[in-house]
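Only one chain is included here, represented as structure tokens and corresponding to the form predicted on its own.
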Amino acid sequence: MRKTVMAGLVLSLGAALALFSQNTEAPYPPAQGEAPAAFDGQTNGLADQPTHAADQVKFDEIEQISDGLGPLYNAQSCRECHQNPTSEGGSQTAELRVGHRGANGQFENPSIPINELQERVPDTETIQATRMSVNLFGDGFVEAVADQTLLDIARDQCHSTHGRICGQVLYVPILEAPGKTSVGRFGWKDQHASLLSFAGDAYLNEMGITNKLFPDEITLLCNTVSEPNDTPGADGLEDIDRFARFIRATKAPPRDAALAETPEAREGSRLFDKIGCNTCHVRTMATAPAATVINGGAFTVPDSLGNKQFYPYGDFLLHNVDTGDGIAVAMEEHYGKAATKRTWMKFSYQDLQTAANKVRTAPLWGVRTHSRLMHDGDSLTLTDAIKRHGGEAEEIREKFRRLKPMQKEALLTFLRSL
């Protein structure tokens, strides 16, 4: 049965954020070795522009029942949840996730009853939380980061903070490479390391469309289309192949270049590091060299993604900052029925449980396009979001609290430039 329910929470950002003008982006090409950054709809070089545009058409396409939509679904298009400021961005849409603790004290997913084709959340599901759709811009560069880079960040965090801040690494299944795993980096729980796995998961769990990675329907109720719904086209590619290629070919979120150059933003940038925000919101990362084989052998880093420096302001690791909801990664939902019967290298089901109250550090690139912050969208201002940081981030939150008013405003100005 379906395990997520659309919460239907929408807050308009206004036409001003619908499309960023060129003066909010870097007015010059990226330096050699830097990832291109812009909200201009142009390819980063992984695909040619006509292919990228055609992939966007698929990403934006409204799915119909004849395409395999449903019978239960949260959206009819990828764009519905990833559209601000353009396709691939985040969203002001929130989803409701629910569950309960079993007799062993571990998180368990519910079997959601269906009455007259409507999902109902039983009173027994005492754990309930909202999740915001995540930004996908620049995720091709994130996918191309070597596992060892993320492992080194986690190790260095723990060492430099004397154990106060220790990002958790999850090894998660690569569904297109059965038996293989990699370090998770996508989704609020780091449940995927591969963009193809991520796309297949979303196609089933958000739109109810089965595919080569998720061939089993959530429910057979009112199912009228043969399986899998997502079938190869004349070129042998399925929709999820095009979705993954589209995401891989997007540019990174750009900064507001004019605001970033102001003295106030520069001072805020210095304070960001001084109080320790950069411990988890890591400024800079680099991708693996071109021709590096990743995703269990299923993908080779191309020249357009290889040896590129980018600025995510995130570490893509799991942390407990006292905003966790107790919801663990659901094996069947995110890896499919067949995956639960397979042995995966370096994979630990218990690690999924220990991460139940942790969330991935939100990358701050593009944060100025978000009207609702944190994984649950419950923070409406940057100050509110900072003040909610506890747990591993408590000491840094207190350092922010002790800043002078002008210093706080400088730090917020810096964040508004991201």
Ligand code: HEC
Second form
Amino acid sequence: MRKTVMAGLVLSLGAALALFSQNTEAPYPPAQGEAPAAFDGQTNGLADQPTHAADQVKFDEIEQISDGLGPLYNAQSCRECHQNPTSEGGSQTAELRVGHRGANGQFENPSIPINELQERVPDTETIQATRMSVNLFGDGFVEAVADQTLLDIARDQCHSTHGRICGQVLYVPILEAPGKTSVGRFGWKDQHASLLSFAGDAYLNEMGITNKLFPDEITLLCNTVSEPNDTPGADGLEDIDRFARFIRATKAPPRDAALAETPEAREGSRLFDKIGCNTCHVRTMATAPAATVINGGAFTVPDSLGNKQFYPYGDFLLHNVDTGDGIAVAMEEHYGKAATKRTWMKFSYQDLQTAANKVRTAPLWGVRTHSRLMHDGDSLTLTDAIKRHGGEAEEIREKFRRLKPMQKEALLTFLRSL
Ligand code: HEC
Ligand code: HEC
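What I would like now is the form predicted together with this ligand, since the data block earlier showed the form predicted on its own; can you produce it?
Whole complex next, starting from this chain.
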């Protein structure tokens, strides 16, 4: 049966100085190569092409009840929500997240037992929000960015704006390295730092398929297949290992090169920096050197991802731009039942709550492929999305508002080239 909130009752469920001195070409930290960018379905070199193609078959595969699908699920394949313009892209799918505020004013997950299989959100859950699907292109490079780089960006951003824009860093559990954490960078709430952890989370919460990182079903109602559902194949790899390898091996979203070269887009690009959009939508970033051990010791940056410069137009940090949904990252849903009983280095429940009204800066690479914008998908035009920026971004939004019509149009043309 289709679930309409997610687990826990998700019912269905550096910017080093260079960056701020407008020298937008200087990467942070310095890099030796460029991350390849294209929507061509080809590997970035992390896996060979036949392996990459075979991993895609897994990512695109429609799962069956005999594979462990359900009992509750949002979709039957990763591709259902990640497919535009090719497998791994975003989609128009939005998910519903709900909860309520407890006696102490803090966000709490729904407290209704999932076994009642609510088809509709009960009145008790007064916080309701939708979250758009996102694209996964180039995420291997994002994963390979050193924690220190994100910490430096946060520090420099706060310093250069005299405390007006200070992205929050969130340390999150690396499930394949129990007890270890890293700086979160994936999901609208930065709820994960590791693509393998995210793949395990998605396999359970989107498709109901238990795996080595998420061994507990959300409900045992109608459960017929033995646990965990995701078991190793002949090569010792489970589906979630293949999903993670598939995502790590994809190229970054490419620019629309023809549009990017027009005088109008170039002028828009200049204005984007001039009014300070790049304070949060950081243009250039670089990965850690090859052989750097990340993800709490569970992953070593390979040559194909090491020391590569890429252009995310995002800082992967959490900001309050007045669009917050009040929902804090849920421990059990995103990190599994066992995680709630364990101690995680540098992890703080208070930090999760502090971030309840913050959203990760949407990386703008590939934004031309998104038909609905912002975490909730409520903005249908780029102008609407920009107008919704308040809070930390208010001053910069006002600078946008004061641009001449032709300058606004140029900035939008630049965004359409991303
Ligand atoms: C029902 C729709 C749906 C399905 C199916 C789905 N996803 Fe997602 N995915 C989303 C949404 C929505 C988000 C953003 C979630 C959020 O942050 O709240 C997301 C985010 C992600 C991210 C974070 C990417 C980033 O850059 O922040 C990864 C990785 C991911 N999904 C992997 C997967 C994998 C692997 C599968 C299959 C096991 C999968 N997803 C299945 C909807 C889906
Ligand atoms: C204080 C940091 C900050 C500044 C400054 C900022 N943004 Fe954003 N931007 C964000 C955050 C955070 C989001 C996601 C908000 C959400 O989803 O609720 C976002 C989302 C967006 C989106 C939607 C992208 C998508 O895929 O949904 C666009 C477009 C955008 N910003 C453009 C701009 C432009 C243009 C400027 C300069 C006028 C700007 N931003 C300045 C933080 C910032």
